[in-house]
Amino acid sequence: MNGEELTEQETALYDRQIRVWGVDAQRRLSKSHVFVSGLKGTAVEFCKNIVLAGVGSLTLNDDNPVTEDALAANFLIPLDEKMGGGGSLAELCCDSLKDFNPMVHVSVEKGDLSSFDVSFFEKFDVVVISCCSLAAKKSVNEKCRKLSKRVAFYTVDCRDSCGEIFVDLQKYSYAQKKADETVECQLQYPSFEEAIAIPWRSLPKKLAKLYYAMRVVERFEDVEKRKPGETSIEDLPSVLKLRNELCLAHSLNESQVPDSLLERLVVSTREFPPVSAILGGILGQEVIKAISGKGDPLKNFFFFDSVDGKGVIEDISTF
């Protein structure tokens, strides 16, 4: 590939996609570099989707060994893989993803996510982090924003049968078709830290309850120094107490953060594969939009709960 045109092999392989979103979009995809940290079920679904779509390269980061939870949610792990032995999740997923599309360069980056400095993220066009702490989300997002070029930043979390996607495209321009003409549109995105700092009392009254519930559990894990998902039914009283304190501080009725929803998030910490597939599919579509510059991008939160089967977009920003 000479950096400008698709090769004959690429054109043949991606023929159907080119018919959908055009050769320019496919060219941009084939030149893009994506980084993904945290390889549970939802992130793996996303990785599969963008590898099949034909990104230029995908770098995986997850040094954790194979566990029972990983085997239950990660379809890229070989069936004969033993828990605690062999390679890391990133290494095992890397080997499997290479078979999905040999034209995509898939590699592994070892190390803790917090150890990567600002310059590390400069080589990427898209950064996706999953199953990360509150501090990690804020830190990585801020590092991406310090770069001279725009790096699209996403977080994705799936707990039990519901999940959340956050998007930060900073200042983003894209083309939108209106009638018989194409109009250039612009959006301004807040960082993750800026978005969640908006007082709850100033948010729309019908905002998805899952937004508040995720913030409560996220804060609890941060205060207790827990990794994402390290909660159980024993923690529920403390989580409810924190919910009450946050609602009082933000002048929000506690009914907006139901006990039953918090219990689900605290107790059922495994990812539900069908929901992972939905979230991974949505995230894949959004990343393709961001890279290609075509289609209305999501701004800036997406929530899905299998209880009602609804996907909800919420614009939580001051812009």
Contents of the next structure:
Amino acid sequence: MNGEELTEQETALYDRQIRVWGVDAQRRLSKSHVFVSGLKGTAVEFCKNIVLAGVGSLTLNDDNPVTEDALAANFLIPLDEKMGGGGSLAELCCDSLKDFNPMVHVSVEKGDLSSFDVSFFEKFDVVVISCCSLAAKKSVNEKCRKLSKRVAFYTVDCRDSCGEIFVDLQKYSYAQKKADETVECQLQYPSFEEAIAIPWRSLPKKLAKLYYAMRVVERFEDVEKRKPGETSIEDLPSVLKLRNELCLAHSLNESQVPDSLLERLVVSTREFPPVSAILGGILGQEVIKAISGKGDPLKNFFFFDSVDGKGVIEDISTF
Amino acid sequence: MASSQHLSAIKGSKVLMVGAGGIGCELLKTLALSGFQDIHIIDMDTIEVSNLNRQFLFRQSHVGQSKAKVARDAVLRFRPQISITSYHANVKDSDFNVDFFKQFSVVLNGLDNLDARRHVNRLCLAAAVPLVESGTTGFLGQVTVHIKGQTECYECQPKPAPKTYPVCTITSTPSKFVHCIVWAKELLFAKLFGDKNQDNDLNVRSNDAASSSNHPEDVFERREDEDIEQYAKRIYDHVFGHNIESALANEETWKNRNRPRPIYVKDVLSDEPLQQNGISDKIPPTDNLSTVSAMAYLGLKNPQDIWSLKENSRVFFAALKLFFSKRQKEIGNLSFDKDDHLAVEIVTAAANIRAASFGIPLHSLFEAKGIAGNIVHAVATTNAIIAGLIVVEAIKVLQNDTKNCRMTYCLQHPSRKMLLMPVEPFEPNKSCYVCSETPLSLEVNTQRAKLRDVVEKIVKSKLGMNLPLITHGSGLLYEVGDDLEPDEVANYEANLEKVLSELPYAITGGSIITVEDLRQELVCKINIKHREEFDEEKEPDGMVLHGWTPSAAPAVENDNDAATNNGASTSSTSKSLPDDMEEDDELIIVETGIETIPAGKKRKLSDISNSETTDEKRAKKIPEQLEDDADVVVMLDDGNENGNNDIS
Ligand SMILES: [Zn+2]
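Counterpart to the form predicted alone, namely the form predicted in complex with its partner chain:
Now the complete complex, all chains and molecules, led by this one.
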């Protein structure tokens, strides 16, 4: 609640959302700094949402050139810029995002995600990475954890019409509203590495199957040195074999990781735009919650599959 | 899922979107990205500043332009090869008839009001086009699928009713800030600036000796040679002083209540002669009337501040004078509009002065505007999620995969671990008067009620027909339309004033009348039952319609007040008046289509997990959670509908 008031312009623009989360939360949002790496459709949806919400700054990282595939799920890049120019994905997205909300500082950070050191992440309150390798997820998450300030870490991935969000808020306390009273709540999150190291047999029976399937595919890409999403139908036999090995090692029934689900993830690696919109929306809400300290944050995985239409939260932690 | 067959279903389709607002922008973008090639979009609204934080296809420079058109242009920039047709029009226009609807494979609604939703539902039924319906409020949202004959229609389930308040709570015994807002907006504002001929429950009689004459006088009439300041002062003293004083005279009323305090100008602004507020000549001339502001004049900057009684009084005077000096021409036909800044100022000030009288906590302009404007609380993320879900369902509909269609709730707190909860759609309700042919029945005093009462209270307000045609046997009793001859119009007008049993084709007990709306292609039969007496409190319409799905929850506020006031009962538990702040949580919002899961009627979850009991308990809580933010509209219970004209 420190003195600074929202400007008249901010009050007018954010009128409707202030009515949902309050002036205080809006003030915190406008002072927060968000980093996003991997700008496919889902990440772009997320960027749109938090730029509209009015974060202080957004830093984009994705040196990839604009390809047909990248355009398929991207609404930020107007046609006239697609062909010429040759800017990176981050640069082109940056221009459009600036336009969405002049009050948000949007910029590009060039370089490979793995090249950023611990101190680089200190500038941010929130780090979101998308379409990254297993190694990158672990390492960026660890770097964030090394800092003395808390940096909220998220991963988001969409393959076919399935999606996964991972959240690490480390030690997070917030005010939980219950009917009349507000209770101070504290949550302890595991890192990505810690979470996925939990033996499968000790996880709840009804856990979303997508969790296992994502781990199998992620592991496959890691072992085979593939880029995220660089799989095809030819890989299916090897992926199924890996599934069997992992299930055996974890004493989990293979039926928990169905062939059909793995096939979808391996074959159709493009993001399905409606699902990107849904994941980008959920992630946007979570980041807003974490920054504002309002509302129960998600702990610590979220899954959506448009085949059954469920959006499920799973708590995969040892705590 | 993103298979070739589903791509071909998408590519070959032609879809109609109704609404280019919060959900609409997201939806149009997601449809384009998903490969839809032929999209039509209707919206009658133009872009406002407060849309920009979530309707991301719009920019500051677009303010004032058609939403449908700007949204179209914006999406064509990244998908120029597809066809988008925009209509800056009301979906209820006659151009959008059944034939128009028939050309589409599916209709997708992103609307913000019940009236338009019902209209689209009826046209979709008439045209046999599937409808995907949606709504959001804050973090809550839902998507439902309506396919004629296979699932329930939009009107099969009762819709949450607008919230109503007993008139006497508003006129005499407010206990919450919202009551003061309703008073300021519906009574005072309407009396000062609205249609003079409209009924108004405000006390306009003055016993003031100074104005005594033999005839009861309407104090709101500005006297000849009376300057604005004198007038403003007289109004102030009348509504905040004299009227409170008169109310205090009724001792019965205050037995269990805190007595209000009359407030007169001299008590509040004694130290500054009113003349010094003479502002009409100090205001710089401006062409843009929408920027006329009392706050600006008085140097009040922050709309989040809570003004003192004195500041509120000054705002009241300044705003009143600005209306009379700068916006004189509009007086007499103004109705409250949340985007009219000066109107918000005077309503805030008046509500606060009244609140001060009654010991109710004062509120900031920002808060007051939210309550008075029935502002929908919206966030971009929920709209994005809901739009994604609409497209997921639309694709199933296009593939004729009806059995997998789901209605999906977007929740704020997980239930059974789910934030997005799919539920199997219901079968059509066999007694739904919209999608089945079940007759309705109407209890009415056929010797007293006029045809006009039936048209207004039943046909229009309950059945939602806009252009009704009423027949009895072979006789045509009433019709509206552009193509009528003058003598027909005169004839129908005359019929409206007739008592049912005295109509040319007399309606009596046992009669069956037919009401239809040609544009909606909706026909209903109504069995008439004669009944002598009606309970004024419980049946204020003086007639009762059966077979029509009434509101989900009785939304009339605790009417103990009414009972006490009539001396009929003193059962009311003592009121916790002044510092009752719970009002702050009670959002007053226009219906956005958030449906409650009807209590007592269990929806079958797609996946019945009979796991832990805690999950079961939480699942049961859903209805309550959704009801908290359910659709409410502030409305006086004498049927004066208001506010809800945000038609897209
Ligand atoms: Zn129906």
